[in-house]
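Taking the form predicted alone, here's one chain by itself in structure tokens.
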Amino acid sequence: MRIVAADTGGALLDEEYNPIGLIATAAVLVEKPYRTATVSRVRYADPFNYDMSGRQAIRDEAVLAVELAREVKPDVVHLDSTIGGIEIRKLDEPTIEALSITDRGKEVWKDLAKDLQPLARKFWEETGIEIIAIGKSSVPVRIAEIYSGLYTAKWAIEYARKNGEAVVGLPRYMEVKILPGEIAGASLDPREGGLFGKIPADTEGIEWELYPNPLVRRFMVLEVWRKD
């Protein structure tokens, strides 16, 4: 099975390690043996002007996943939203009301469905490919999350080149290494079977340090600064 998945992750942090806004939405094509991505795409957000309600992330994920899926023609598309693996094209108001989620979550999805249901329906009519809201239980979604961390590190390098330094939070249970010409990352959860990723990047002229976020368990902080 060939699966396209998308997730948003990585955050610009303030001096007290609190998130200012999210940075990178990644879409990936994942194929057997399901440990890394065959193809990846990224869409960067402005972390200084970010809607942290979840609406922006899910919209960005759906749009980017469809863009990649049109190119690579997978069997199915997985989105990072845990609402029981429901097909997005079927998310009408009665279906949303029946979901076992909070009232606030229902309101968010009623708003999102106005854009995403027509997108998913049109995509399905044209390709026969379903877009499923499956969430973190999907291994390809987790791989997309790892890639969002890799692209967050790439964003941090470019930000540090312009501004001197950057402090970003990575997605849960992952590490990155900034190597000559590339950024490599991997899951820190031994139960996940060795999920990993890497992307090309211009890494010259920077220094970096990785350490645990002192306020939030399971999350690592990446500091990047420009060599003088």
Contents of the next structure:
Amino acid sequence: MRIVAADTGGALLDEEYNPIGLIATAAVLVEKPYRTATVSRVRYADPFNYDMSGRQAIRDEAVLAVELAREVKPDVVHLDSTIGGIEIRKLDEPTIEALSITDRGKEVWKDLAKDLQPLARKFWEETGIEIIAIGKSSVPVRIAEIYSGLYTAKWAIEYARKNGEAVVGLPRYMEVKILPGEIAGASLDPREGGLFGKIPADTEGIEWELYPNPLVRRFMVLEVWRKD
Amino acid sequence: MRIVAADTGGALLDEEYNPIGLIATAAVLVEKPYRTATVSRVRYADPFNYDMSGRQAIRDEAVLAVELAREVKPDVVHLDSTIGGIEIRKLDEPTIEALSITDRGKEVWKDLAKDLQPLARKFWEETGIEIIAIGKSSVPVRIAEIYSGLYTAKWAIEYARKNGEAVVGLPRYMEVKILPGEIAGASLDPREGGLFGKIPADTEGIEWELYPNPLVRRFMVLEVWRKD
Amino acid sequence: MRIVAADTGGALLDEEYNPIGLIATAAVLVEKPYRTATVSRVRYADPFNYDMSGRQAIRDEAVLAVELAREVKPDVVHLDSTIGGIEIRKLDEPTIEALSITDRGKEVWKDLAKDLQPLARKFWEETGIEIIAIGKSSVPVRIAEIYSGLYTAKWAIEYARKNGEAVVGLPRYMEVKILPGEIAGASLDPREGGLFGKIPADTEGIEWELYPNPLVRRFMVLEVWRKD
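Switch from the form predicted alone to the form predicted in complex with a further copy of the same chain and give that structure.
Every component of the complex follows; first up is the chain already shown.
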């Protein structure tokens, strides 16, 4: 099975480790044996000007996933939204009403569906590929989350080159290592069966430290700074 | 403390990783230091003809656990059902009504209790050993789950010998390794403190691969096939 | 950021692994990179005469944390109570009523606040340091929990010297090792990013064994006994 998934993660942090805004939406192609991505794409957000309600994230994820899916023609597209694995192209008002989610969630999805349902229907009509809202149960969605962390580290390196340093929060229980010419990352949850990723990056002249976010258990902070 | 426990797990999967039916009920004797089984028994189900409601599983588990307990005379028997550690022999209608579980759960237990309560009462009268519905909190139940995964791997090997290959889903966050003459397995959750198991098996002429189930995070898929 | 936190854990167990009473309240100073304590303090309870309702624990934690905080002057004090990160000095009746916790929880907190709110207000007026009820989300609270496990092991050694042996339950998914001259401990959850601790202890003439509590998955039992 060939699956495209997308997720958004990584946050710029202030000095007290509070999130200012999210950084990276990643889309990935995941193929058997489903432990890493064979292709990945990123779209960076502006963390200083970020809609933290979550709607920006899901829209960006859908658009980026469709972009990648047009190229690589997967069997299915997974989005990180836990509404029961439903096909996005079928999300009309009666279907949303019938979901077993909160009333607030229904309002959000009625709003989101205005853009996403036509996008998914058009994509399905052209390619026959379904986009499903499978959420946290999907391994490719988790791999996309790990890649959003890798691209967050890359963003932090570029930010530190310009501004001297950057402090970012990674997605849940994952680590990154900044190595010569690449950034490597992995899940810290062995129950996931060894999920990991890596991306090429210019890491010359950069120092870094990774440590637990003291205010949010199971989340790591990455600090990056220019040498000298 | 010497504890007998039983659990059912492992599923035959179709090509899209959907479960067709469960495969193995395992009963185990667990003794201090409570990390593996000192004795194990299996009863295989027919995954092509399986009642997925969960009632077949709990009945098979009770019967197999009592069978093993008659032999090894433990201090107590643990079943994987989370109804508060109650003794099964005491499960009459008023007691079930008083449980803090769903109405649906009460109906299921009233039905189950028809067989299980007399079985447990008879067993207690003859041996003085209680059968308790302790559920996921029990380490021996988790060890039984790991053994159901080991026996699932054994079933897959035998199935592959006849049919060329088998694709099975293991119980939650566990791995298996097919070694010369045996199958070894272990929990992937280090918080459990190192739970593991092994069973003898004819593994000659078999190849295998283990990888994350892309649709169900934290569950592994085992593929087994005949060499040539 | 320099954080003081406190937590209570470790239980004396009877022969069937049931808790008799809690053993140790630990307060810790945690500094960047937030993986262990740089200073720790303990207050032992009498497990044979322990109020298991949880109120004794939270009071002991607040008092011990304030004691340590007076010495080491942290930026903030974290307590293990999940009422939304609220400042304890602001806990008057209308504020407690407005918390999204159970009615039972509100009654407990109205009672607790009688002692703790004046303590926190006085401490804040004198030092400007806030005491917040942040709960399980705090890494320093988890490190305090690990230290309560280390001190529980120390208590067990002293108890075994007098009484021959001791059987104690450690806080959730952590291990300890009794080494020459010290007790080392660590989280068993790698998602936490490598939290650990150690304390000096006279470990001469002591033998020990660590194994999973068969009745409470993800909790370890420590047995300690006198050699000869």
